[in-house]
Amino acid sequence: MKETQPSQRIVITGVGLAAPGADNLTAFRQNLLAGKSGIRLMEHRYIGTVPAGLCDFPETRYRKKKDNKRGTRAGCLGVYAAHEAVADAGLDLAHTDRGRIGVYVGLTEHGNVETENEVYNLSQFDNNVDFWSHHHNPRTVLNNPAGEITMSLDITGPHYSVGAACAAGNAALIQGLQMLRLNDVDLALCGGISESTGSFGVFASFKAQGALASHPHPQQASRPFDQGRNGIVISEGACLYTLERLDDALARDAKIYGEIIGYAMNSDARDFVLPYWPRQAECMQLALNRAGLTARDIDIVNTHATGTRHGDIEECRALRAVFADCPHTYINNTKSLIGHAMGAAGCLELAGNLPALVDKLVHPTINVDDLDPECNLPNLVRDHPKEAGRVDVILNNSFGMLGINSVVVVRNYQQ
């Protein structure tokens, strides 16, 4: 492991989340270890009854109902997760320079939900544009969720969204790390948010593509690696982290979840939706190189696999190429339990695995009843948690449309 100055070492000191089936990390981890799915049925305008990952959380804990109504679902999720992350980090913002806090939010898309709702509402009034909301523009600008967070927490430092399809959560983590290393900020609130379950267009597009999951039992609908998989379960969610320089975290005796020691992003440059395993493998290898590690040093790989045939197989090819001779590297998948939370996926999935650095348990992948031979990965953890003995390093994959790939490597904090 290469030496890095404390001012350049970036650690996670707080986690705030809303996930399908959980509104905090402890409950989320318990569900994952128990193999308890957060998927349920929802009624969607035009689409009908579909399996989806929906979040139940105290929406007015940090913001009044009227402010939630004026804002967006993504903003509501983000405000909750941001406040939780700050509280979890033990930070008192009253004694913090709020101009030195940056907010970086990863999004797959934004504005779909609000636009679709406005068009629908307009249709109920004979398309009279007088009934179009004057809140529409601030709701739909791309920086909206990050901006709503700054207003709620009175943060005056930079805020913006990172658009990186389903790699966006990891991309925002990387952005926060880089801004800390550049000394642009002293604290980064970063992660991913998704309000995709509110969008008719997202469901309709995946359905038209033949990639929208269906199953008579919603909790069995998300089934990456299984022969019977038939697509993606769309989920909402949010997960934000507080990132700090190591020396700042130590100075205030902060709890440290782990240290981000490697990361990478690259592009397939090939297709709008179909992934390409050689570029995914290159992205993983670049992250390992930056971390100063070999594949054998990784204890858990959390896969991106979404439950589409081509996507799962391509990632498995990439994993075999990188982790071909790693008998002590365990592999799991979180989407089997919560569905695909799009821009929030990478950060939620990393959060669900972070406690393994302490409890040494690898949460299982569920719903793999008939393993696809092309997805037969060594040490794929299925059905029950695995006691790993050693869990010091986690590698988290997140890949997205237009061929964008992101990988983050987190290690147990070591002095």
The other form holds:
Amino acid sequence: MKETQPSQRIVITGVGLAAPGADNLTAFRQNLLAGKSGIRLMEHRYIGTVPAGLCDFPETRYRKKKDNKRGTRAGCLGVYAAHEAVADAGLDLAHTDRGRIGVYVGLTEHGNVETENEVYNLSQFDNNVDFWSHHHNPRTVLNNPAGEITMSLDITGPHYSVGAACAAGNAALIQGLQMLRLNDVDLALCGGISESTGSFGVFASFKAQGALASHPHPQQASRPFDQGRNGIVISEGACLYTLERLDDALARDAKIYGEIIGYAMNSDARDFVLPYWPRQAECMQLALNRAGLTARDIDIVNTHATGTRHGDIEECRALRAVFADCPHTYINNTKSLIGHAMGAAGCLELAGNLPALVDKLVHPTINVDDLDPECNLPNLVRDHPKEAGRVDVILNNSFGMLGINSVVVVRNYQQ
Amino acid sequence: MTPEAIKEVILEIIQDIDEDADLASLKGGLPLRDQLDLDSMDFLDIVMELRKRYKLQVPEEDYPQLASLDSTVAYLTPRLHDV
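Condition change, the form predicted alone to the form predicted together with its partner chain:
Below is the entire complex, every chain and molecule, led by the chain shown above.
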């Protein structure tokens, strides 16, 4: 059901991000269009050398080093992205009712990094719990990254995390949209954050599952749709949006990146880790229905594919079911360039494609040197950007463990 | 440890907590929290660091004695005498 009332139409007015290889949207987009990978090697306790997506950004631009040390990596990433989003939106919080701002952060997981570090620390002191840090609980409560953002920006409205595995970024975006439509807040600061590169357990678990990527050249390790893929490249990152109701955005003459015209979430209800294409297809179709669109109206589908054989093929089945006979629908994959940023993935990948609504370019998927025939989708954009001519609507997929699917549809702003 | 050495250790711990802390103008007789950007969690960091470095347990009832730099040094001097 398409929303037409300005108070129910939700638009994106600001983007703040830290991605592997970029600390702002312009640089991020340039990397994606150039096919430049942000993946490098990192050393990890117990695991050794692994390819990973790490973020370099000015960590003390908005917060003292002391506070970064006190808080978490997720908090550090989130505070940076939140300030950047607010600045990008041209919002003056000094003249904004901060009690009417909501902070909604999508997380795949939180607390693994901090717990592993404390357990390691404890092992250095004969496992005497007197040496367990008083910082452990405030660092590991699930609202930690969102709460650190509110403290840094003096936001007194609601804040909480949305846990939705790797669909979490999109889920938080949807939460922000819904809270604006309910008039619960006037501004939603929402998106996804991941600090998972700090957790050896996340790497080890994917490895045990046979789903951790390895490659002699890190920039070639993330290769969704390619026959030579061997798993996921784990990344950290953050991407937060400012969402506003259209009438509020127009009243302050805000820059509008796009309007979220459709969304959907559903559950596979069948397996802990394996995705299921019929539910993914249903999720995409539901988002299209809510947007009042057909598949042919979609110009870019930004895929979730992570570089696991089963997952890639399953999503391609869903795409074939929904996007059959859509000659102008281009398909790409951002993870091939930045790895899998977990809770931040959906929002980062959407951000990387948002500029296409203006420049009309579809960023390429890289590392598809030997296309898996089962992933041979029409209009899969590979190696070089595609001049699409028309890019009005982007559909972004994000799926996660325990069978959670999310789809967001964004259109360029039209009166 | 001498009182001077203990003082240096405390300043080092505070600097490690907050490298922006202005230690040069710190007045030894005044409460640390009135002069520095330290809160109760930072204070617990100091206690934890003493525990890690010297296996020194500071009982909670003694925390008030660590309020200022001078009182901290006075409290620790007999306890770190043999370190």
